[in-house]
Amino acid sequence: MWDRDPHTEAKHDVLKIYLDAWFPIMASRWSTGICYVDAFAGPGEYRDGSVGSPIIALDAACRSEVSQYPTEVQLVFVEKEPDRFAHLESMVVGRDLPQRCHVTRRLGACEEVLLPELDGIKASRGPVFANFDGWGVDTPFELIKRVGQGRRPEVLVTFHSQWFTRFAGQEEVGAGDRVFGDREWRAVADLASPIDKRRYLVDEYRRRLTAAGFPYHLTFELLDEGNHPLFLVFGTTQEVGVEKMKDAMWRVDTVSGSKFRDPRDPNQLAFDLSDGDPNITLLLQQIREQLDQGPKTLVELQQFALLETVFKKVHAKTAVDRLEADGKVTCRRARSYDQFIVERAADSLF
């Protein structure tokens, strides 16, 4: 076991909030079974006794809000290190589980044992949430593609900072080819700016997620009080999945000192998330850039905020109101309030 980093704690808070909603919703709607996967499960807890992602998921799956439904709930934990696996086993074996909740543990590398296990339990018949919480760049894209072939798949992939620094320098290109699934990402070497390289890699991975069966995705960074980054990518087949994941993000306790950052933001602004008094500085900039391309409806700006930023739909209206009050935009009201047209003010220099 080892100490849990502060940004890992924040990530686990996001995961817990999301899974507490995901398990009962999926169990109530799918009679074919649901499945949670932890591909890099670890020992199940940290040195201070706080639990890791597999136990967070198991606790969420065992709640009465889930077990009241007749669907089968499968949890698959994969860990390749024998000592970590043994400790995880000790935390699961003998636990009193609901009748239709089943936990499978597999010792081995996820690229070798995960797919046969998922095929064996016919996980693709129902929703699958796969957590690929690796140490760096150890999630093969072939696994992402296979999970994406299911009926209602979702993935959460963790990358550490070396995902950018290593690949941007084209070192260990074999690892990069496995993560991206091909060699096209190597064009990043033609870019001069580190910020351009970073954004290129993020956009390339998002593009591949779409091709793999995840048309909706969310990318964000968690920063702890030491400014250590943890980069996360969430992919889903449903727009509502992005909404629920953002709800989880924005509910994480800001007292912990963690901040968020949009990895595609060239200015790399870091900010706290708080629904009470949201810091929308970045969103103001992003909406202004959208309006540089021409007028937009409020609905279009809400969709942009949801699918292309770390902000929620409701924040788009807040941003438009602020820009209008500052004389930066004008709003032409339509028959439907949500459909009013937003455009740059004629005398605004943005």
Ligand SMILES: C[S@@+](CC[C@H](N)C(=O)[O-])C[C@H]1O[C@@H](n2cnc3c(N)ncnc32)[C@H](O)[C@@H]1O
Given for the second form:
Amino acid sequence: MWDRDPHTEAKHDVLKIYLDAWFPIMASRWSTGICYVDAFAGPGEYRDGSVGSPIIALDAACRSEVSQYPTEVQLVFVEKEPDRFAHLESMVVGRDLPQRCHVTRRLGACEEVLLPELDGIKASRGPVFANFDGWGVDTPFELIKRVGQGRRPEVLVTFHSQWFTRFAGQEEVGAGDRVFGDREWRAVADLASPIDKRRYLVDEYRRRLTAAGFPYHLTFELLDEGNHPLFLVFGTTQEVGVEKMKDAMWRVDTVSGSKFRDPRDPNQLAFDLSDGDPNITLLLQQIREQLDQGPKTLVELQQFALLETVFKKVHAKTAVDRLEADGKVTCRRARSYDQFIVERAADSLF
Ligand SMILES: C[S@@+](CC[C@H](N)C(=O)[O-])C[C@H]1O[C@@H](n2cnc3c(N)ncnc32)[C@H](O)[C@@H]1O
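Shown: the form predicted alone; wanted: the form predicted together with this ligand:
Then the entire complex follows, led off by the chain already shown.
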């Protein structure tokens, strides 16, 4: 066991808020069974007694809001280190589980034991939420691809801060090939600036997620008080998944005071997320860049905010109102947002 970093705590808050919604919604809609996977499960507990991701998931799965539905709920935990695995076992064994809730624990490397396990329980027939939270950069793309072949898959992949430096500097090309699933990412070497490299790596990873069956994604960095970043990538088949994950992320900031950063932001602004009075400086800039390419409807800008930034759909309108008040854009208003046109003001020096 080890101490829980503040950014890990924030990530656990995001996970808990998301899974507390995910389990009951999926259980109510899918009679085929639902499955949560923790591929790098850890010991289930930290030194201060706070619980790890597998136990957070188990607690969420055991609630009566979930067990009231007649669907099978499967949880699959994989941990490579025997001591950690034994501790996790001790936290699960003897626990009173609802009748249709099953927990499978496997000691071993996830790249070897996970897929046979998922095949055995026929997890791909129903929704699967797979949490890949390794040390550094361990998640093989092969696993992401296989999870993506299911009917309603979602993945949450954690990358640690050294990800960008190790891959941008091509220090470990073998690890890079495993994480990206091919060698094309190595073209990062042709880029000069660290900012371009970072953006390229994030975009390359997103491109592969789309190809692997996750057309919607959300990438964000969590920063703790010491500014230690944790980079999270969420992939899903449904836009609503991104909306819910983003809600979780915005709610967590008000709880923990952690900061967020958009990994594709060239200026790497870190800011609080708070629904009360959000700091939308970055979004103003991002929307202006979009309008450089031509007029957009408000619906398009809302989609852009939801799917390409750390902001929520609702913030797009706030940003457009602000830009209009500042004379940066002109709006052709319409009752329906898909006919509400926003364009650069003719004399605006963007
Ligand atoms: C960051 S910790 C996981 C923390 C846990 N997800 C949580 O939030 O409480 C990573 C864990 O993955 C385990 N691990 C490392 N490589 C692994 C592999 N190839 N397969 C399964 N587990 C692995 C490590 O022993 C460690 O316990």
